[in-house]
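Just the one chain here, laid out as structure tokens, in the form predicted alone.
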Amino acid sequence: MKFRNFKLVGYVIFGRGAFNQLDEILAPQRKGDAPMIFFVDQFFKDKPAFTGRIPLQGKDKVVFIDVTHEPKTKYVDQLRDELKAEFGQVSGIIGIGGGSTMDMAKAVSLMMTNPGSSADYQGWDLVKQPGVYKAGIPTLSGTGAEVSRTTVLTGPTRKLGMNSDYTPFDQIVLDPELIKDAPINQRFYTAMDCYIHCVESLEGTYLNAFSRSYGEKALELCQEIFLKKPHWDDDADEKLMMASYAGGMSIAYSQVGVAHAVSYGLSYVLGTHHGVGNCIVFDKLEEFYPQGVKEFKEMVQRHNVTIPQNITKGMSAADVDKMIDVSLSLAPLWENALGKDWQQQMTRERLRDLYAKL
């Protein structure tokens, strides 16, 4: 048998504060006057008091990503390419935000120094050269972005990470006094992303030990937060921030499942917002994740979240058959789900059934 051997951050900073470190932690990474360039979440725009707190040095530069849809391809490949005109080279990039963010920080720093459209780089293992230095800072948490090998892209034909060992942050500043802050209805569709990957990495196929261990805990803290806290406070942001480390770290060795596979057909063809997809697909997966479900739609109600329905309502069949595509093409979600024979399973007709119920 022959186990994966794959990267983690490499360091990890953790506590209330600890953003006010980020000029002390950046100054090794400095290469002469390269700049470092700031990919900061454009929901931070008018807010001088939190972009004021930005250690810009010399050339450094701030870059307001949109996140109005989820990273495209070409988006990765217009920043670097603006970047390169520029400054020629950076000394590296800092995502600063939720998961979309970070995950062009990571996207344009592996962009800097392969060659190409980041669009040829979809897939595992197809990035050859090391990135410019990168750092991950969430201002929301539960994605699992700041600690996954994989940056998710929707490129011209279809919805998929860059998996590789090069994507990893260099460093991740996790700081939950820069959480508390974020609008309910997007805290709780992202902290589902984290509570759906652990339910789906728990009852995966390729569970093991390792990822049990982590997936268990996030778990154990997500029900915390949503099913037994009365109310929100400083505690529930600093548990929801490493509910979010340990979630992505159990699908390291992992993976997710229908879901996120049904979810990223969705995300590929309407452009839904990869959390709150997830809540969509989820809230309609007894069959498959029945406790969970159940779970799920009791924090729903105590959070007084609204799960959008009927999304798919009078979509086009060549717009259903597209999702589909996108769907059946995330063979290892599938296989971790319904395990090796997940084809004769999961059909086309079958899925296209569930997609209507959505």
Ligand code: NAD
Contents of the next structure:
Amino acid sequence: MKFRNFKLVGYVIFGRGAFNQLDEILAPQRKGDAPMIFFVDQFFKDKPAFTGRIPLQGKDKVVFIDVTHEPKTKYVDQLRDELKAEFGQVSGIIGIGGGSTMDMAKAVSLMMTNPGSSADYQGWDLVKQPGVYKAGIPTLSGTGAEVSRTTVLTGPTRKLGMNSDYTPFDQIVLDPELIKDAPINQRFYTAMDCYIHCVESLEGTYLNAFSRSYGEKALELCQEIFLKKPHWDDDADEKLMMASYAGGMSIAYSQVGVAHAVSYGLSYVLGTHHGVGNCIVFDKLEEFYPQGVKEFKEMVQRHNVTIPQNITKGMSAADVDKMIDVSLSLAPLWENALGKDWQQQMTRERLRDLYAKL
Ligand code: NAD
Ligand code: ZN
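The form predicted alone done, now the form predicted together with the named molecule:
Below: every chain and molecule of the assembly, starting with the one above.
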């Protein structure tokens, strides 16, 4: 047995208002007059009360990130080219937003120092040089992108992360005030990404005590927030932020499972976003995760959230085949979920039937 020796995030600051310390956190990371580049979710474009708090100095620049589509390798390469053309080198990249914006920050940081296209690095341990300094500041909680060693990118031939020891952030700023105003449906979809990470990790064959400890805690926080609290409050924001962190730590040493494997196919072919895609799939996974799905349905009902239905209706056979190909290519996810003989269990026909239910 070979154990994974993985790299964690460098520095973590947690607390209501922690964002106000960003200026002093970044000061030692500034290299001469090379600017800090702030990747900010486009949601904040017309929110000067927030963007005015970004500690800009000298040639620093805010780049609003278009997250209409989840990050693509083309977009990563384009931003890298633009920054190189404008500044040569930069002191760092700070991603402020949901999982998409944080992933863009990680990917562009790596591509500032690694040659070629980000598509060349989709896979495991292909990145050879550390990127420029990078920090992540979530404004939505659930994906665990703030702690993970991957950045999920859609490339010309696949949807796959740049998984490497250079991928984790050097610094994360966890300020629960920043997730406070997220709209209810979006907050729920992203939070359920965390809930599903926990179920898939805890029910998986890769589970060990490390993953279990974080996974159980994150699951308990999700249950408290979504099943016990009479209404959403500041405490819920704080707990959700920590659930996302712990959920991410849980899958660092295990893996996700069926919902993610199936949802990646949806996302590749239909462009379905990760959070809502996971919910669409998980809703139909009673046979794999009976207890988790039962609880999930209670949460959906309690929070009056809509889970889209019939999204694969009318798709061409070729598109369905493509989804099946993408999904079945994710061997570690299936192996974690179903065991070493997963290929006997998850045949193309069984997966086709599952997609037809969504
Ligand atoms: P997101 O980043 O895609 O954003 C979803 C929507 O919420 C966007 O419209 C965005 O503008 C908006 N938004 C962000 N913050 C807001 C706020 N405070 N208030 C209101 N609206 C806000 O959503 P997400 O669910 O956080 O992230 C999903 C992405 O994360 C996907 O691209 C997925 O591939 C990636 N992901 C990465 C990892 C990883 O380990 N790197 C893990 C899971 C998911
Ligand atoms: Zn996920």
